[in-house]
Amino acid sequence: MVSEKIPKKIVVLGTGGTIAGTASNAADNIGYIAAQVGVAQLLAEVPGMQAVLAGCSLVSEQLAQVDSKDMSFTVWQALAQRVSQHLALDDVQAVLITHGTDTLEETAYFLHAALPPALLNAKPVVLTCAMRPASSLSPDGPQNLLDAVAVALTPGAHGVVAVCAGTVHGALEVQKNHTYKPDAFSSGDAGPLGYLEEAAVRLLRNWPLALIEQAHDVIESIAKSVQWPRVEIVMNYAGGSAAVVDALLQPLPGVPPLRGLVVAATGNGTLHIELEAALRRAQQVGVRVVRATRCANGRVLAAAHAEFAHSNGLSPVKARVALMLALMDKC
């Protein structure tokens, strides 16, 4: 007896962003309001989508409708739970997320770190975006959506990736590096995972693997956690002082106590003498300190017996996410 083949589908979760933005003037690519168009409408208006789908279906869900500069832990929690639920279904080929560009790299890393490895190593989670609003004379969202679907349907694709301007980036490396150009993202010195060429992926590196060394069940922790651990970012610069760190350590009414600090250090993790002393004081009172670099490329190469933990190559914003999850696991 021949078993019936289960029809495959891609689940598209909309969260808003520029890709769903509109402006009163079609020539205006900066004076728009983000998160105005529903994800179902965005998908319906992409030319050539059915040809790329090749029989696979799209199912959309409006999970949130926000400008990604205002991305919240609440949306992250909902994303982690819904993506996990969908990936576990046999008939779901992949999950695609429409997202604003400003915090896309943080959401991508969060999902990469939070989702169960067994799911991520079997199916792809594809984030896509736009630098021009849907109302633009030449919007980039439709092509990015088409490319994201092509990535989602690529045999062997897995892990969390971002697709923008014909380029596929891994969640660990992706970083927004331009304020305006449609090709706004980079993977630094690691380079992109691949490129889209007429709805086909030219893969340059292997698809990303989940962080299986993380023993904790982040999804369960997120579901139970009422309050995320407070972790802030400080930066090293000429004339830096202890004032910012000392201020962050002070209790404030209605504000959770500081649990962690990520420092965007200069160069290979170098710190102003006064800032270093302040970070040392913070660590002595139980605040976890992680050292990253403000450099766009390269990573902090930790010396033996280093006083502060280093970020394992993560940018400051991603190191903050990693530290929050690590602290959440200890709650």
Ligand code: ASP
Given for the second form:
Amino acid sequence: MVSEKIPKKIVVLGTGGTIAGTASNAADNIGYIAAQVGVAQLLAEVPGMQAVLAGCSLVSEQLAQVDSKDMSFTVWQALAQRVSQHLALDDVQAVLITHGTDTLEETAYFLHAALPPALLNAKPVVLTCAMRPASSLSPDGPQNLLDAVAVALTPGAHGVVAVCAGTVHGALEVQKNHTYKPDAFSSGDAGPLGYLEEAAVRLLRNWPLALIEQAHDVIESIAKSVQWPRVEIVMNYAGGSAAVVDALLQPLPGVPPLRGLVVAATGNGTLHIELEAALRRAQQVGVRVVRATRCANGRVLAAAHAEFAHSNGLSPVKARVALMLALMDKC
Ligand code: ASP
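Could you please show the structure of the form predicted together with the named molecule, as a counterpart to the form predicted alone just displayed?
Complete assembly follows, chain above in first position.
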């Protein structure tokens, strides 16, 4: 029997960001408005795209058009649904997402934790972005898009990754660590997954694997969730106190009750004595408390008797996403 080769495609979901931003002056890389140009136009303007695609087709959908500082659960809900629908199709090689840099790491972790493991371990989901608007004298978006397509077509690639400035980062580690430079992301002490060299990936580490076990069918819980569990982040600092946590525990009209708190602790999870007492009180009234660190590198190495759960190496913003997903089926 002759096996028919199904023509492959990459689906690109546009969500906005600086990559789709415009300024009135090409020399202005900061005074722009994000999320102005449609994803189809961004893709059409990348020189050399057809050569990198090598016969694979590119299909785009404008899923949202937002500055990612305003990223919402509604967009995440739509993203999780569309990405999993597309990944499940035989003719889809990969899903690529254009995204703002500000909250890219949260969306990357959200998808890593929410998408069905069987799909994630078979195909890549590639987030890409830009630090300069599309109207810039020297925009970084087109090269990032080209690199993201190259990653999407790399044999064996799978899992949620971010591509920026010629570097491939895993969803677990990626973190924005610069306010201005085009190379704005780091994978901390884990290091990047690889680098892009003329549309070829030089892989340094294995492609990311999905979480071994999901507590429940996360995609289903997300689809059903009208109201996401409220989880806030508090920080430890010199002169800290109980005031912020105590205020967060107070009921407010129209605001869902607090279900969880992530504390961006100092160093290896240390807490001001007053903040620690307030977190203990919060835990006693049923609020889940998770301890992460405000340090950019390293993880909280928990003592065996630690009274607060630790974030398993996740940064405070990613630990918040993990806690929301864990609490989701208990709403
Ligand atoms: N505020 C922009 C965003 O996150 C920044 C960027 O994309 O670089 O959408």
